[in-house]
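In structure tokens, one chain follows: the form predicted alone.
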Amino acid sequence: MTQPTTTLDDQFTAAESRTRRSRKKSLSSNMAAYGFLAPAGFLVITFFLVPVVIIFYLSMTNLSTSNFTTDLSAMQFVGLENFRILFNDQFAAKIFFNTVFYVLVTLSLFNVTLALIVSLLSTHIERRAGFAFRAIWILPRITAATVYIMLWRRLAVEAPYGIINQVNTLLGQTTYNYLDARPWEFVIVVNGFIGVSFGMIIFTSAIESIPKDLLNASLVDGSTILQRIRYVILPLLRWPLLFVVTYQTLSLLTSFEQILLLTDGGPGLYATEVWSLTAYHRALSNYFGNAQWGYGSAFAVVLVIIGVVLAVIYMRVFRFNELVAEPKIEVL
């Protein structure tokens, strides 16, 4: 009796079948999965996405306070105008080179340095301790900002208000407004104290995660705090980092809400001003009382375009592929 001969077109039917029963059964256990990923999807399309999109579209018309009607028509749609006389502006170099010099400076000394150095310092000394000493580092961060910079301000104006003035008087010293003599200083460094804390907790909570076996091998080997610091807990930080540098880039290139309290872009003519700020300026409040919405847009998209490319750039130094990789241990 002879047998049936199978065909190519048979195989490659059956093949294509169990590839589809494949496929179905994948999505079947995954569906748990995609539940719980579907609210937090629909927040990032709608928040965050849909904007991204608005603000594309707007940056390419002229729609200001002068021609918002109910009459959609009287919006002209303009094309790359507003990006060329965004880079036609005199003042646009000085405001990128401003906003570099901030995040760069502050991102370096704050955000990422001291932030580690607070994590490290109150993990190696008693627990409560450590408690309390990184609990006070996130009080600028939980005050309101309004707070928070009325406070500086109160210790930088001229005497006989400000703190500093005034033992500068009792030492018989010059006084001056601070604020102005040396705006660059404070905008850094009231910023710089916000920023402190993020860092710290993600590196304090990396820290604490490291196996208490690795760190106690190191102490038998005989190695010093600084040398376990150096080649046991650093390394194990790059994912961390690479969490902290991106978030912290991309938050100092958008925020300026402190800057903008402190010095609303001043002293003079754009000495602190940033990018972030002159969207707001250009968007919502300018000193000709004609709010220029699409142009405003042009600069918020120019920020979209750099956030993007630095965290393209962060993800290729850190090696981003590696870090999310599965571990390679052999299957006994």
Given for the second form:
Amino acid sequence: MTQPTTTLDDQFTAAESRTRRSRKKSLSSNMAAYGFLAPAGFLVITFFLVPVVIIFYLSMTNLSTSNFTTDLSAMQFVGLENFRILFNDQFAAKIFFNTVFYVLVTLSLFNVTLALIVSLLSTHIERRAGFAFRAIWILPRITAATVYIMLWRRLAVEAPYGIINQVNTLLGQTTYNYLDARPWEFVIVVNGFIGVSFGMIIFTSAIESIPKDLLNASLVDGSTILQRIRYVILPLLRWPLLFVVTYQTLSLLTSFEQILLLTDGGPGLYATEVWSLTAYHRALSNYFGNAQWGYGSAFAVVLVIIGVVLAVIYMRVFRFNELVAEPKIEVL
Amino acid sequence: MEVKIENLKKQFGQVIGVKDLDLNVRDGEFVALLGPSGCGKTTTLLMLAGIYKPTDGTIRFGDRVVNQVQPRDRNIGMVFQSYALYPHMTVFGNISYPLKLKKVPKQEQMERVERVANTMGIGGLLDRRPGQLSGGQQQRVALGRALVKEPDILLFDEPLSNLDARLRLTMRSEIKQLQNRLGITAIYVTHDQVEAMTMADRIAVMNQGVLQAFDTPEDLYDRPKTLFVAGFVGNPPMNFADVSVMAEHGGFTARNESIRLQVPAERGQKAAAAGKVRMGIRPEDIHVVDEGDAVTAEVVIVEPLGRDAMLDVRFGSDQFLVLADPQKHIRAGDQVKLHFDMDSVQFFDLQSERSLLWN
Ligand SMILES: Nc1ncnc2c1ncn2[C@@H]1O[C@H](COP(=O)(O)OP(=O)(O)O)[C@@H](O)[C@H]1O
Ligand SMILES: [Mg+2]
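Counterpart to the form predicted alone, namely the form predicted together with its partner chain:
Below, the chain from earlier opens the complete complex, with every other chain and molecule after it.
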């Protein structure tokens, strides 16, 4: 968000120092630039900055159902008390490692690897077939989460409703509730199928933008199709790969609605509970309607901090600013 | 390696890329495929490389039919207009790539890459990446990559089009010399006739997917077999006028309402019986003279070309290009007298557009 602003500002500063005429001009085009940034700026401020400030504040209060609904004055500023409780929470570590496991496995197996495989496959077959193939992989993404999860539940649950179990019954096998027996497998596959489309689109467009000559040259130089993928195509996908890793890490960290609908963090105590789901549970959906807004906010704050730190690390390690090409349009 | 192309055809859906191409390239020969953009040159080359499968016809390398042979089993080197260097590899990586794929031992790879790089004059650039090289250097790397595996056939697809004029001149003679020394059969695609004329042993002229002529540069220039070839080869292009050739007074005359020209007997004879024919004469065969049995014409445009001045002249309904001495200071609007040197005049049939002299 800040990147283009700085670049524009730099240019305006440079322009300003040149002549008076261009100063006048640059002031007015400065206004134009802010004008163009305004809608995006408004959205970021309203839907990101303001909520973050609010949850930072809430995380330092003891706001919960007990004092909000009946006696607002009972709400107190408690400093870092919620965070002290959080770090001593006997389940916090489990939830933390659940989150790491969930993000790493889903990201590496599906959002990156399967996305790469789908885009490589679909760009190596007949164009229209490839297009149809990719369209299928977009379906999980564009299906409403509730509908999508109902489909999976229908697959997984006990006989006589569960489809897998109907097959089991026919084959004379014992039946399970798969969501109880294999919760992680289902959580990861269900989210992974949704996650494929993003990387797939990015990788496909990157592959298709590789000059045809380059691909032909590799074949003439003596490569097989697989060698060409390994020595030419994959190295040229370096930036898209890093981008997808970064973006999808952050995206997976904050996604919880599919897990909520599929296992609700279960079975049992926090088996598939991830951090963002905990924030939701604590703040908005605790047992007996006991919503601990303050404590839930503390979870959310930790997530925001992790996200921002990760984003900064990724940007540094992958040197994203090198990716952002200098604007080619001369600003007058 | 001999290359024999028979009846070669390539169709992309409804679009015809190449139509019934027949071409025999001798071992060690340098053949240019010359034609305007979109005439099917690249398509032909990519079929030779094995990237495109022919819709019909056969391609033979020596006696082997290669229609179904994968590119990697054809032992060809190819140079692309865009250079097609791998941007993520160094110059060394680029040139050694064909060797790596052939599993040539590391030591031998180094030696061969070094040898080729030194030949191409890029020995000092092996650690650079393509992005850090000039166009000319990139072109040499591309050439080195094509040569390093010691191919039987070299394919060039407009390799010099992206270079500036001066560099194009140097690279032209370098490529020609290299090919000559190595004796590798070369097929060179270009839309630049000067390139084709100066480099090739023989030139295949193509238009709209169809082979128009396959001849030595001299034959194409002096004895064009079709109207297309006559008009396409030569710069500035040949002038055309529709005339009738008559036998008169023991000689032959070509005439229409505004000109009447004596034609040498051996040429006039062949055109005389054909009724109305198209006469072709090159700008350098028309001279501005001060007197004599000349055609008088009006100068429409004068373009100074340095050594010559190119005149766009009009007489009757015909408009010709003529080269004149710039010292004469001819201006637009002047009347000039033209002498036609008819020793190399061409005649074409109006219907078939084929030469009446050379078929
Ligand atoms: N891959 C392709 N798909 C469809 N049409 C093509 C393809 N390649 C070439 N053509 C068509 O075939 C004709 C010849 O193209 P090409 O061989 O590239 O011409 P040139 O190299 O002589 O400029 C053109 O009409 C072009 O549009
Ligand atoms: Mg071409």
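Numbering follows the first chain given and starts at 1. If you're wondering where the values come from, they're calculated on a predicted model, not measured in any experiment.
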{"query": "Rigid-part rotation between these two forms - which of Pro140, Trp275, Ser119, Leu252 lies at its hinge", "finding": "Trp275"}
